[in-house]
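Next comes just one chain, in structure tokens: the form predicted on its own.
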Amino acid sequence: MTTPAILRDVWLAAAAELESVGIDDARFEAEVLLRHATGLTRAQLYASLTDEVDPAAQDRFQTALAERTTRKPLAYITGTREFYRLEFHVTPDVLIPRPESELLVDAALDHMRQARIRSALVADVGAGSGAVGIALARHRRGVNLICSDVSREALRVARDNANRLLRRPNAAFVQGDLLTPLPGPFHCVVANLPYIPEERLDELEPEVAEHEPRVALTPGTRGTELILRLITQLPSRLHPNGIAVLEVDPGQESAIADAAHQMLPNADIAVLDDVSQRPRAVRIIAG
């Protein structure tokens, strides 16, 4: 059993075990991961700074810390990841939700709203923990919710976070392969599909190089082998007036938009900036 120590101690070495291995934020990481050890919210934590270490939470935390050291991802160590303001339970089988991905959420909520959609039919295509589609469903009344992903691992992680997230769960979940199996036709379509090239696989942090599912990061040589093919299906999956919202890789937006075009002649279609001013989204407004 490891002695008891003080928490500030064990918080600051821990920060400076995580800075030594090259992770960013290391202060903070060794926070969350102090607090997921203890149990303790933050403002207890700050509150109890010169308070000892219960000795089982120690062993909790150094064993937390050790796998971070090994650059697995902090949310695959707590099992949450906060997207949208609401708290997402996340395994090595799903993506970690990225706050790029909110975008999505924004783009499709403001089109239902202005297009005053009161009962939507909304697909999250490659679903994953289900982030995009729940928090539609969580701010838009209304929403009938269908998850699909390859994935069954997948789909039993967003199935639970609907089961916690959703007030009123009125959402199905389906493995197979883009809109194929699903009944449609969709007021909404959201999809956060694999889009980086596999050549461009090393060049990533190894928390994602490493630890996230690779069918969940790379389709194949170009990276927008599936968003093709969805924008394919969307000619006759899209209520008029609906919505498809397609997250993509910056650099890919014109030839996604180009196919869009082609696809559906009379779309409105826009490419949408995230936050760091990075074209990040693709939406089509079917005509």
Ligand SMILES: C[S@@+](CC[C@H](N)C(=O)[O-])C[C@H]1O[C@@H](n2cnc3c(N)ncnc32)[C@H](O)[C@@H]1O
Given for the second form:
Amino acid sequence: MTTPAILRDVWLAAAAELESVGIDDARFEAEVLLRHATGLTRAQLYASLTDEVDPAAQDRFQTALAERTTRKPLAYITGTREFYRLEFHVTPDVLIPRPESELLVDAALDHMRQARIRSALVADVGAGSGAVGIALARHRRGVNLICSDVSREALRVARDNANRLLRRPNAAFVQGDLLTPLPGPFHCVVANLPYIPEERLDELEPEVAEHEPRVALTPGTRGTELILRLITQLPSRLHPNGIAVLEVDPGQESAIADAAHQMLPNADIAVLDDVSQRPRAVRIIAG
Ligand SMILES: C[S@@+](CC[C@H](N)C(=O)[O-])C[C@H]1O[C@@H](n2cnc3c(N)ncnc32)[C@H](O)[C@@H]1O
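For comparison with the form predicted on its own, provide the form predicted together with this ligand.
Once more the chain from above appears, this time first in line as the rest of the complex follows.
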């Protein structure tokens, strides 16, 4: 059992250890791990800086800290990540939802409100934790959500999140390739599919390259393979005036928008920027 120590000392020592392995926001991350291990809120933590840490909590904290020093992502250690102001469960079977994907939810909700689409059938393709589709369903009444993913384990995580976060879980979970196994047509298709070219995987942070599922990161050599294939499925799967919002890596937007123009010549197609003003999604509204 660990010898009792003062909370502030434990925190500062942990921050130094995290910094030494190259973690940028070491003090904040040490705080998150401390709160996770002790169950204290932020306010309680600050009010107990000179208290001794409960030895059992300190053991839990040291285990979590050791995991983080291997560059395992914080979200896989705490098991949660906030997305669209909702707390999602995450495991190493799913990509950790990124803030830039909130753009997909905003764009889909805006269109459904403006077009007064009620009782919408929505597909979240490559759903992972279900973050995008579930956030959408949580903010729009009358949504029937279908999540698809090739990963059975990811769909288990998405189902668990839907059960916790949706008041009336009108959601189904289907394993398979893109839209192939799903019914339709859809009023809305959202997709954050893997788009990193294989050869760029080595350039990514160890948290991503070594811990997030490869099937969630890369579809092959070009990066655009899966998104382009999804676009070929859209003409028969989108209602007139239905919307598809597809996340892209900056630089892929022109190829994706061009393919969408070819497959859906009457559609209204736009490239959407993320909060950092980088092209992040292609929005397609069927004609
Ligand atoms: C980048 S992750 C996105 C997860 C989630 N949508 C999000 O934004 O956090 C891509 C997801 O697509 C899934 N995927 C990969 N290939 C697929 C395919 N051919 N059909 C359906 N899903 C696929 C992966 O398993 C992974 O869960």
